[in-house]
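Shown next as structure tokens: one chain only, the form predicted alone.
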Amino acid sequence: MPFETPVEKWASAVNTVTIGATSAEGGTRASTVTVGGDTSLPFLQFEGKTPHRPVIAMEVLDVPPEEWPPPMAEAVGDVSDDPAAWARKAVDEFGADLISLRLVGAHPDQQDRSAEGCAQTVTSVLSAVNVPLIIWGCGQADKDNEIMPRCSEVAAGENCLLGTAAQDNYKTITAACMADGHKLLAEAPLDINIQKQVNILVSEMGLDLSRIIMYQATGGLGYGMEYAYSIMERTRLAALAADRMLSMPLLALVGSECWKAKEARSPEEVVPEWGAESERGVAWEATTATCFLHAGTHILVMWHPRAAALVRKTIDSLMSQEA
């Protein structure tokens, strides 16, 4: 007796956004980046369609990081002071689709930059590359609130993703966004109700559903991903379901939550047993970033450049069975 395979039929797709304008587009980026308008869960090419392959962006930080691993200021090298030399550096050498740039500078704990010296460093990444940009603050609302809307007005015209709106904090940059014409971050807990009441709070201030993407909080391997990934997936499966209010795309931080784990960083002095320090931190960012993937998630923000490659040759192999 033949075997078919049994097909799941949905009702919707995951909107289809788009990050960067070229010059016919009013910017100044070589190319855009496109992600979503999936019709199945992840790469079940019998099901459905994945139309636009999922996207690596590589993180910039603003101000010289703070107890960088060993491996990842190796990776880096000495353009971690340059957010500018740093984001071509991602681009020309590590691949990168988009860049991410996190303004952690402007946090009152840190150097407590101005907005127009976080807006000077946008300006200065945007020179920099020709890939689309997302722009994070850093992450104290107030702050962000001060600096968000100045970066957003010199970014106009580019067509960045702008992180991040929450449930608390999302009035400033959701009108930042609408009046210079970029797309939208929004930011939840793991908890699908509130990621769902956020994106129903922008979309009441007038900004339509297809310029906003999702991101909630995930954790890397061992620390929380399972139920990140069960979010994900239910996140998925409601925008097939034709929920409008879940239907985004998803981002996930894959990076700078993997590389906070003892088990990435430890020194191999430490624990021996584990293995050598540079290849586990490694293999955590991939592996966790390979789990996103399959959980549904578009945009993989990742630190270090052989952990993105790696997940670059999967998202190769998985596509190449969408054909």
The other form holds:
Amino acid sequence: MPFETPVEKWASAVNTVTIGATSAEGGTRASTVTVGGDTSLPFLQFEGKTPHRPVIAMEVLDVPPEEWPPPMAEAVGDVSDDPAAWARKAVDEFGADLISLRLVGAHPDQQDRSAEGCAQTVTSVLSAVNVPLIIWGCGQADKDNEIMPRCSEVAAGENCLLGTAAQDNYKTITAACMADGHKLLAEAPLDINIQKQVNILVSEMGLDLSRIIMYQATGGLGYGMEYAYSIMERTRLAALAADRMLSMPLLALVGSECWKAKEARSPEEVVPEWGAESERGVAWEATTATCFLHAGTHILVMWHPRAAALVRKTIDSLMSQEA
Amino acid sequence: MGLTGLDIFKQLPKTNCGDCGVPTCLAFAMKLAQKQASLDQCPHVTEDAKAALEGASAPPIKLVTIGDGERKLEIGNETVLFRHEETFHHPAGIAVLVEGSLGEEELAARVAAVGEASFERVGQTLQLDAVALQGEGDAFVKAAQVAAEKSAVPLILMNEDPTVMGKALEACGGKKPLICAATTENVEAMAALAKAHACPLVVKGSDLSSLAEVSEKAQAAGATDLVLDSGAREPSQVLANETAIRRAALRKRFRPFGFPTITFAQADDAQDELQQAASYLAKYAGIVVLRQMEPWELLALVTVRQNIYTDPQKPIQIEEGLYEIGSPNEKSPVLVTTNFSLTYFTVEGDVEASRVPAWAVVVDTEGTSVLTAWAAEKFTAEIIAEKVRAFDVASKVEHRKLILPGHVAVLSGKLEEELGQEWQVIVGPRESSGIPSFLRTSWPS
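Output block for the form predicted in complex with its partner chain, input the form predicted alone:
In what comes next, the whole complex appears, and the chain from above leads the way.
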């Protein structure tokens, strides 16, 4: 008997969001990045469309981590203390679709860098590369409220993605986004209801829902990956069921989460039974990203160029029309 | 997915005779639906009704057992499309392909390596589950004999010639290998072998329609325990087929697809192979067959499986108690945290990263994180103080300082009260990631 694949009739689609602006659009980017628009569960070609493939943002830090695992140190090389050069390398050599700049150096426990210093870093990265930019603060609410408005201002018109707006700290960054024409990264700690709440709060300030990307916190493989996986899967189902407050595309921080894991970091002498150190962290990062692709992530923020290349290949194969 | 009481009621005699011990047929039907009664209790139910009810109450995806003994592999009996709806029940098997053309010694070594591969994570032992043996003719039969003898894990016998398969099954001597595979060409003969040897059988199609056909023919020929191979090898097509099979089994109760599946990761590079295998583990494979077995590849893969198959309702917990991280002494800091494995292992990792050895007071919060436990009143000042006394922390350290997670800073005053005057409660970072800088800067070494 001919078998008919059961197809779900979904009510809606994920929002479509574009990051970056070309000169015609008031920015200076050579090209822009568009994500979302999916009308099915991830990559189910018999059911709907994935009009825009998931993208890979390579992460650049204004201050490199204190203890960089050897495979990462080797991959990034001597540009790790120069964000502009690092970003250029990420685009030219690692094939980054966009750059995710994280201003960790602003943290009071780190270098407590000033708003002006952070803004200069943003400017230098913007002029070093012509792909769109994601800009994160340091994660400390008060400090972020100090630095992000200035960073937003110097990038005005570039249609960056600014992060993050959280339930208890969203006003400053949302206002900056609206003033300077950026997109907003709305964050929640692995909790769909808080995520909805954040989206409602920022939209009540007047930010259009179509300008939001969601970041629901990430657990790396072996460290809560399944929580993030299920939250994202549930979110996609909600978007397809036309929940307007959960229809935004999703971002996951893969690199920084994965390279924290001892499975990625431990030297081969310590754990010979886990195999080659040069492959292990790359495998850990790429595999986490692959799982997230199936959960419905649109923007994967990654660290290692080989992990990014593996995931790009996975995206190619899942988007492939050949059957 | 079970039948409702009303569905069952329609099949009962509706005489309200009470012979089953329940006053009315409707009440009996309700008990049946809740699995509090058995259909045998009704002496009047017709054979037709019995068959209809038993058929409908069979699990939508059959549980299939491969191999025998301690390391037998059980797959199937899945009930949902998404793990958050309930949980995935039977972790997929991970198998490694072994060439039957290898010399006997090499073959034995490879087979042994598959059985021995083992990783410890979060208190669980994670292993591989099967050897997929591939080969031709007499060499295959010989290899099957060697593998059956040497392998600690079940075998998947991959050969499509029924004559060769028959000999290989004899050579395996009743160890219940998975026969792979029945196709349109050989299904009757292969199904007969499966029936005669009481072995599970892979049915393979060239697409989903032909798979359904082979599955029906195999069942008609007496094979009862099937594993489905849609024939797809490209990731996008595997994803589509695996999804279609799972949906058809669960949503449509499409009987030919009411079995677990087998998938094959096919890439020359182990990193590429790992990505394919991880995809298949996430989306419905009952078995994933690998060609390579790099330790880092297996470590990542068994962890993906552990994560995907973790019951969302039952977080992995560790035992409560006083834990040593590094080699702490009487001057080392004491941190308080919960027994949710993820919370504890994150804290452990961050303390290790700080290179400051420490004691961890792990409180049983039924596997919830700090904030959740606090909200549920499982992580209160009283409980923490009681554990500090019960674990006799005071005998391990000279100081009287306790580091509390920043998220529950609100407990610090009450906790000092509960612990008594000599104790000082220090509010630590909110996030575990803040521990390294916190310990290095705030703890006098």
